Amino acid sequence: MDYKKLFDQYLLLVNRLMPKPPLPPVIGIDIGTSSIKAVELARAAGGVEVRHWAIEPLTGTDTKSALKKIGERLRFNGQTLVCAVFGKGTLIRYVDLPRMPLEDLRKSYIYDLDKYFPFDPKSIYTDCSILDPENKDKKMLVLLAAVKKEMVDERLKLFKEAGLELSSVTINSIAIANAFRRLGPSVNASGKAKAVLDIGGSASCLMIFKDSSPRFARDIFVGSHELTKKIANALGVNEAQAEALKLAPGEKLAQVLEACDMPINTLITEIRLSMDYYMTEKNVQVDELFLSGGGSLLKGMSDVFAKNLGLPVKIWNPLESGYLKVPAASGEIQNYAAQFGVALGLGL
């Protein structure tokens, strides 16, 4: 008789019957170029609940002070902390590989890093995910991600100096993908794809989704800071006033949009090129574009995008899906919902 096998089965049974300790809340922390957004998510009856949230403006380059203020407001105390990096030095690839378990994939793809990324393999952190794990085809679609080590190490150092410990670091576009998969519109069986443009401070991230799964990602280095500067210069106001005009232009809407004409046209051109490439490569039509991030709050932008791209364009509110419970005490987050895509994706 194999007593060791019997004992292992006994331990497995006991482990299943033992009550599991509740998972700690998770705080997703989105460190942008103009502000830090953070949201605490926790398991609740029937789903996930928004416990606390905060936005803290960044003054100059003093990110550490802003992060400490976020910590004081959210009372960091044993929660799992997750953040992201973005921009140059991050890269995502979508590749078809022979089907294998994830464990085997992780052991094998690292030998071909120089084939997938234009970086010295010793200079990056990398990871992978199988996007179609349930498919029975011999080939599988794999997402490969790489980040320059210095970017992650700087983020870890920032949190350590603020007296905090990070649990994991990812890429902004991965966080957006997490959020859109759970909090985006339900995908019908039309076979068409949907796109999300997250407009951050210094850069925008375009992602295309099919069957709720990310299939294309690209950074476009035009962001809301450029919009603010154009408004300030054209209307002769300071940047704080220009920010206010982006949200509530009133009678100056036409002037504000005219001031932003060049960066908006650059975004439209890059989006069109990306969509044309994806549609030609995959023979899949993109039938809807969603805007998120602080830059998406520029009044009239969605109409300009829709007119020039020839498809429906909407501001994405990730809190409208009903997946997340938002208690009355956290209700004010709805006013900033479009800016919380990355933080919510990190928390999820």
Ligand SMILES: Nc1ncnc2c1ncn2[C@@H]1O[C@H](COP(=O)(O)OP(=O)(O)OP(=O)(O)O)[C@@H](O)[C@H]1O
The other form holds:
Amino acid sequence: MDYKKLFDQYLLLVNRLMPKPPLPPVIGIDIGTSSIKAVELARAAGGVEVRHWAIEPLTGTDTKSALKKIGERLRFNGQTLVCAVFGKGTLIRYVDLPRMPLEDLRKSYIYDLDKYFPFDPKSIYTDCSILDPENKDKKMLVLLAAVKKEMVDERLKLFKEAGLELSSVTINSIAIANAFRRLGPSVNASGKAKAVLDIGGSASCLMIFKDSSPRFARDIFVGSHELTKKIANALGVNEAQAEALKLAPGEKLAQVLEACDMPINTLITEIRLSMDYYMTEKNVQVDELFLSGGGSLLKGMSDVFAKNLGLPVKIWNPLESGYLKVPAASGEIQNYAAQFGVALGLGL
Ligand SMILES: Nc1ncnc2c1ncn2[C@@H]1O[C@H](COP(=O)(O)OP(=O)(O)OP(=O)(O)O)[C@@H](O)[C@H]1O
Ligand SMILES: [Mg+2]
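Okay, that was the form predicted alone. Show me the form predicted together with this ligand next.
After this comes the whole thing, all chains and molecules, with the earlier chain placed first.
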């Protein structure tokens, strides 16, 4: 009798039956250009629960002070902290590579960094992920990400100066992809693709999903701040008044939308170009567009998108998924649902 094998099996069984210590809650912290959004998530039966949340505007205050205020409200004490960077200096590539284990991929792709990214390989941090690990095809779909070192180092410094320790840094669009995958509408394997556009204050981020997995991502440098500027110019008001009109246009809606015509059209053109590119490359059509981010809340904007793109366009509320439990005590977070996609994706 092989006693060693028997003993190993016994240990395995004991290990399986031993109660596991609960995973520490995770706080996703989205440092946007308009505000910092943070949400603490913890495991709950059949999914994940919102424990605490906070939003702190960045107008008239510096990021470090706003981050400290978030810390006071969420009482950081041992939770895992995750944040993201975005924009110029970050890049994501979706590539098909011969199937191999993740450890082998990690060792091999770094020799080809200059092939994938237009950055000096010494100036970036990179990572990779296999998007279809269960698939048995000879080829696999891989996500490669690169970020300029100084952007990550700056984030680490900011948190350190606020007395906090970050566990991970990722890219906004990866966080949105995480959130959309778990908290998005159930995407069936229809052969068609879905697009998500997160319209923030300074920029927007477009992603294309197929079979619940992200396939394409790009940043478009048009955001909702630009709409405010256009409203101010067209209606002859100052920026604070223009911002107020953007949030509640009332009977001036037609004038507000007309003032925003140019930036909205730029977004539409860029979305169309990306969808056409994806269609040509992969022969897959995008049949629905979901909007998130505070900028998506401009009244009437989704109708303009739908009319010009010839697609159904919906505002995506990540708090409506059955996977995420939102206790009634979480109160007002529902009012900010469109803005919490990135923070939730980081927490997940
Ligand atoms: N109800 C609303 N109607 C129109 N615009 C809105 C509304 N609510 C918020 N916004 C706009 O959304 C923007 C903020 O959105 P969000 O919080 O997603 O941006 P951010 O994450 O701070 O910015 P970025 O992602 O560019 O760094 C602001 O420009 C704000 O004016
Ligand atoms: Mg944002």
